[in-house]
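Heads up, the chain below is alone and in the form predicted alone; it's given as structure tokens.
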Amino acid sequence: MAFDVKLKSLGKTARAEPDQPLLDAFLRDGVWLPHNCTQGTCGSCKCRVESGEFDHGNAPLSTLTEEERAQGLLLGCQARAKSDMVIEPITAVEDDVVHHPLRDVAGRIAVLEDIARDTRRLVIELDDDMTFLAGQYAEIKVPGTSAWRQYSMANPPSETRRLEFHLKRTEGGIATDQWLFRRAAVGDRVELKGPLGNFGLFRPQDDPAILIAGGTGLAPMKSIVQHALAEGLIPEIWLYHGGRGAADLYDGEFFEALADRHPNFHYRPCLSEDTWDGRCGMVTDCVLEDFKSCKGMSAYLCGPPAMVQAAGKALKRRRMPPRRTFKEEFTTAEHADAPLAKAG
């Protein structure tokens, strides 16, 4: 039998099956709960239990400690209801954003092409619409396995039937090395579910924005930039894309064409190791060179954890408040024995 699980602050209720994670139940019922990885590794979906019985599921002790469990906390992405419940997220729920319900979709591979060193563009044409917010991600089921992997949409939210993803090859990775770079072909069928994630452009903003991407962290930035320019959501945008060498950069012509059409958009690729005609150095150093102060601005950061952390520190040095810095770290968990995390 299913149970009623109420979100105390909003007074909204979801129906949760005994084997269904609470987060999944809420998102499918169109009730937003804060979350990021959905796999128990980030802790952003922690909730306090006001009443009811539940099972912690596979919540790792590294994310939800024994002390937190004793205090009545759970991970929404792992816990299962065993009775009717009342819960409250420890992170404030923003009820002024229209989020789209989580749903299962399927489609076929329409485009599969190499775009950079060990990086491929995957475009899937869906059988039905999947609505999402710019910057969010979907989970893709690896064909022939029970594994799911998470990738950010690179297309704008206006394209609900044709989703674009950028995938970086990981040696031995079940999704990239063993499937996408070996067995996948145009026309193959693929299962997905989405949208998911806290990262993205969820509302119009009055302040200029700096977008900093490392590697395939460019994917959600591409979605954000296209959406913001089409809808006039950000007054001025600077996009920085960092790579080790020229072979790591991609979609440069696309962004240069956008910059030609939109005077309020600026594209700044940077290379940390190769010498070329463009900017050289760490992408965070390029940002520091360009801005003496970032007061009155906001930032979106996406890429490897080290780059995201360095960018956050750099922007703080330029007087950008941490609350105006929105982050998404891409970590690799491609191997079957590793916990799933966002993979670029």
Second form
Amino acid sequence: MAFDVKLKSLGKTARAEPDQPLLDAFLRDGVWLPHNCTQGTCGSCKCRVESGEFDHGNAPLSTLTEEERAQGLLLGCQARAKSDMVIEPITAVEDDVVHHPLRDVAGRIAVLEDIARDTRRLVIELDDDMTFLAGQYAEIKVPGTSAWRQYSMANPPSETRRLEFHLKRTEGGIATDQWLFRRAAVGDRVELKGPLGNFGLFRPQDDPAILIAGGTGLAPMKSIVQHALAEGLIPEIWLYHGGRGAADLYDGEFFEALADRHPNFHYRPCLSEDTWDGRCGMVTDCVLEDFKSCKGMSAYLCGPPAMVQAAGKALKRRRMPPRRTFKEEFTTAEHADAPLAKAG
Amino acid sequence: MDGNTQIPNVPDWIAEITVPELERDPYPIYERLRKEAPVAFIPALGLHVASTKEACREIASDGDNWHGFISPAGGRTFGHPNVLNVNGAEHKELRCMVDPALQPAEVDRYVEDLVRPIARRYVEAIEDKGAADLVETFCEPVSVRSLGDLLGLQSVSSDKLREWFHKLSVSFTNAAVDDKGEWANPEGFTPGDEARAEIREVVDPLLDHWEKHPDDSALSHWLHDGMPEGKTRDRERIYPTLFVFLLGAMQEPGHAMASTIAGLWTRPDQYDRVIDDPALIRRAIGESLRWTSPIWSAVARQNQRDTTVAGTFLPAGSVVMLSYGSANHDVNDYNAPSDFDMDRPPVPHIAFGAGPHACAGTYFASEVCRIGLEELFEVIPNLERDLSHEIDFWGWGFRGPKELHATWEV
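Got the form predicted alone; any chance of the form predicted in complex with the partner chain too?
All chains and molecules follow, beginning with the one already shown.
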């Protein structure tokens, strides 16, 4: 039997099956709760239990400590209801953004192409629409397995039937090495669920933005840039894309063309281990060179954790308020049998 | 001195304690007091001190037996009746005068609009300098300006308000007595006397104005609230408590802000997390209040009947200083208490006291600190400790960093 789980201050209720994570139940019922990784690693979906029985599911102790459990906290993405419940998210729920409900969709692979070293573009034609916000991600079920992996949409949210993803091969990874770079073919059926995630461009902003992407961290940026330029949501945008060598960069022509059409958009690819006639050095160092002050600006960062942390530090040095620095790190699939999760 | 007529036998190490030594660093002495003599008579102070959490809480919570009692130096500084040294109905009346503007729900109504512009103004004044003593340029000015404007003292400059609390503080903490129980440094009260005279000179005309033209400032409410139609509260009932405010409430949010920054600088990982996530600022302030309690040892109680606390017999009339700064380092409640660690288990501290005399400004002060630090870290997220300056904590009655030098890339 399913249980009613109520958000104390918002008064909204979701119907949760006994084996369904609470976060999943709310998002499917169109009730937004703060969250990011949905894998129990980021802790952004912590809620305080006001009443009711539940179990913590696979919530790791590193994310939800014994003390927090004793204080009545749970992880929304892991906890399951065992009775009707009343809970309250510990982070404020922003009510000025219309979020799209989480749903299951299926589709067919329309494009599968090599775009950079060990990197493929995957385009899926959906049977039905999946609406989302620029920067969010979907979970793709790895065909023939029970594993799900998270990838950010690279297409703008105006395209709800045709989703683009960028995937980098991980040695031995069941999603990339064993499926997408081996067995997958155009025409194959794929199951997805989405949208998910806190990261992205959710509202118009007055401050100019620096976007910093490492590798396939470019995917959500591609969605954000197209959406922002089409709708006029950011006054000026600098997009930095970092890779080790020229072979790691992709979609350069696409962004060059975009920059030609939009004088308020600047595209700056950087190579950390190669020389070329473009920018050389760590992408964060290039940003530090270009901006003497980042006061009054905002930033969107996506890539490997080390790059995101370095970029966050660099921007702080240039006095960008951390409140205006939005981060998405590639995370590791905590409970999966192969390392690799949200990427691109 | 009142009470303490029977001076108990005092071990040599306690007899040798001096006030300057306590002011420099009270922690080692208090560590031993907590272990060996949780309630002890200190000859240099002419009264007892309670040093453990349990003893402080037991005394502070029992308002029937343990009456609010101003420390002798505090009484000399503020005069009578002030909110710290009256009890029963008289205390209730003074709390009814000061409490309304400080209730959490009321503070929530005005605090953002009051404090945020002030904090923004002071951070704007330093943001392009690249280096500053944060105590002088930010923590103290934000603290005094916020409370000053709430009270209705907009016409008094922040520097003047800072001067007043510094002078009152010198007198208040001039606690040393000689072996006859007489003031060891009577001239130490001169700065406080000067400040009091000047405050009356400045505030009297304002009170004259509010008598005829009441407004929403806290001091105007102090004059009018609860009084029969056409009457205002006698100024002699207002001034002693105003002096309490102009010292403690002006100085301590600044101390707390500075100590929070200094504490975070001892933990670069936690400092980074707080800068990245301002929602953690409240937790950092809470740990700072435990780590270096601003009102370290400034409130006292006097018992109405013979009492034994923590094994020490205290005849009726005994005066005990509650050393909250020591209680908050009690190893029964806190592991490694001298470390700043905002991730430690959240055992409540006693920095704001307990019982009927618990601090009226708990919520207001915490909010001033929160908003101040939010603005500072937002505008200067690259704020770093200036390693060419030591951080010199000072004080036994009140404690905090004397200066706090920071640098940042401009």
